[in-house]
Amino acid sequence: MTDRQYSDARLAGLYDRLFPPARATGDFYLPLIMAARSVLDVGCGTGALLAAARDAGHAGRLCGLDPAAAMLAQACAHAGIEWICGGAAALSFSHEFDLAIMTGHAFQVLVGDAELRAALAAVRAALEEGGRFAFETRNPQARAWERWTPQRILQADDGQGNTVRVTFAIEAPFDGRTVTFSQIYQSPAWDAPCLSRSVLRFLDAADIARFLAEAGFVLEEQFGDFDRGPLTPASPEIVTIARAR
């Protein structure tokens, strides 16, 4: 769940431990990356996916972008990859990549229409004609936010023998468009808890298709999960592959 909240170096260092990517996520995106000559990862977080591609033998251009400097500091430990600190709308590439991806539900951080349109326009400009854009967003019909309660607890070792515990709380429930929630990080090694707030937008498949078409994309495929299952009302995800026209 990448977000601008990870500007805190302490939280950025914990991200991969607390939110390790699911096997199915890697199984979906990694073959797309390996088949592409040049890849732009928008909202790359700690850079784990691009690093995995390089380790698997990808010999082409790999570029990761994230607005959180602390996350990029983690990513920069991986050599041989371009790392850029900034938001999607600030991209200035012109037809340089044949694949762009947004993983970790980073697409949902684009809350406003103007922000979303600017980001999609920048991604479209960065892609060659016929280039592909792959991303996922939570299916609003699955109502994932109903499970973001104080009873949901994550914990991980911080690498120094200290346990960090994370709990969740909804601050503003789903209003037909967004959910605002907080994550509370606590550790016996810390003087005080760390509170992080996020606002995420939930778009349905029709709205995703509309925004993509406006930005110059053709919807190629949509799935309900990372195993390429059909998109149904009960599907947890809307996994989308679009092509630049």
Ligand SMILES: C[S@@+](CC[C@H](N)C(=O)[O-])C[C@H]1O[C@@H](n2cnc3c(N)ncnc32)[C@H](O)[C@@H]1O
Given for the second form:
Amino acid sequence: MTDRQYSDARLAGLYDRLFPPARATGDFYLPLIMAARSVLDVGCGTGALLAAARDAGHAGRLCGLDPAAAMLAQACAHAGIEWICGGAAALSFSHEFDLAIMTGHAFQVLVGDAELRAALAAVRAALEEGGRFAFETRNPQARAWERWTPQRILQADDGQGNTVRVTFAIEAPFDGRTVTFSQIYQSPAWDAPCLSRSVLRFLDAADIARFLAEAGFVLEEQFGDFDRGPLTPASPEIVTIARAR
Ligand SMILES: C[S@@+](CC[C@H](N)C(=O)[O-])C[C@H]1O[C@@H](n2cnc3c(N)ncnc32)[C@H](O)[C@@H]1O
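Could you output the structure for the form predicted in complex with the ligand, given that the previous block was the form predicted on its own?
The complete assembly is shown below, putting the previous chain first.
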């Protein structure tokens, strides 16, 4: 089931304001996109990254895929890019792209082994021989969920002068595989708060390597952050570039 933060048109409309990508994320992915002829963004959300690539002069094929119609409705505001409504496993492209990306920790929404395997197989099939798959997932050793407490408040203007606030609460802590948490959205313009519940999977580097190998990828590069620092136990991210073999 799609999280309410993606399926609710009101919350999807606030996504880019509340969760603007860090500069380092764009600095990492944009050069990869600009260097590729054809790019598939899996779990593209509001499509901001592909739109930035087009604005920066990417002249090739850009295609974004997301199962949440409300997120994709935001993406569709950007012309000249293919937007497809669907989940990663439903991809039916065959050897059409030389780069696939999953950004904004979209990889972590693939919770079950079967779902993850199906998604990786579909991404692999969509890539040409030698094509690359770049994505990041939060490093479980850095235990980011310990900072997702009610004290963590995000806020942004909704564009109409109302301040929307988001607070976090852990529902089920890390069990060696997943974390379940809620985000509570509040606005003075709404009658009641909106609650969005999410489950995210936290894979370590060994499991990532295993799933990638099974799906027909070889690990090309792996970093602990978007500045291409080494992966250590304290690294916030596991940033991976894999090549289709
Ligand atoms: C955290 S958002 C990231 C969006 C975007 N990539 C970004 O960087 O802002 C995760 C996205 O993954 C999408 N998603 C959920 N399930 C998915 C699936 N099975 N396959 C692909 N995307 C999925 C959600 O709808 C959501 O838009």
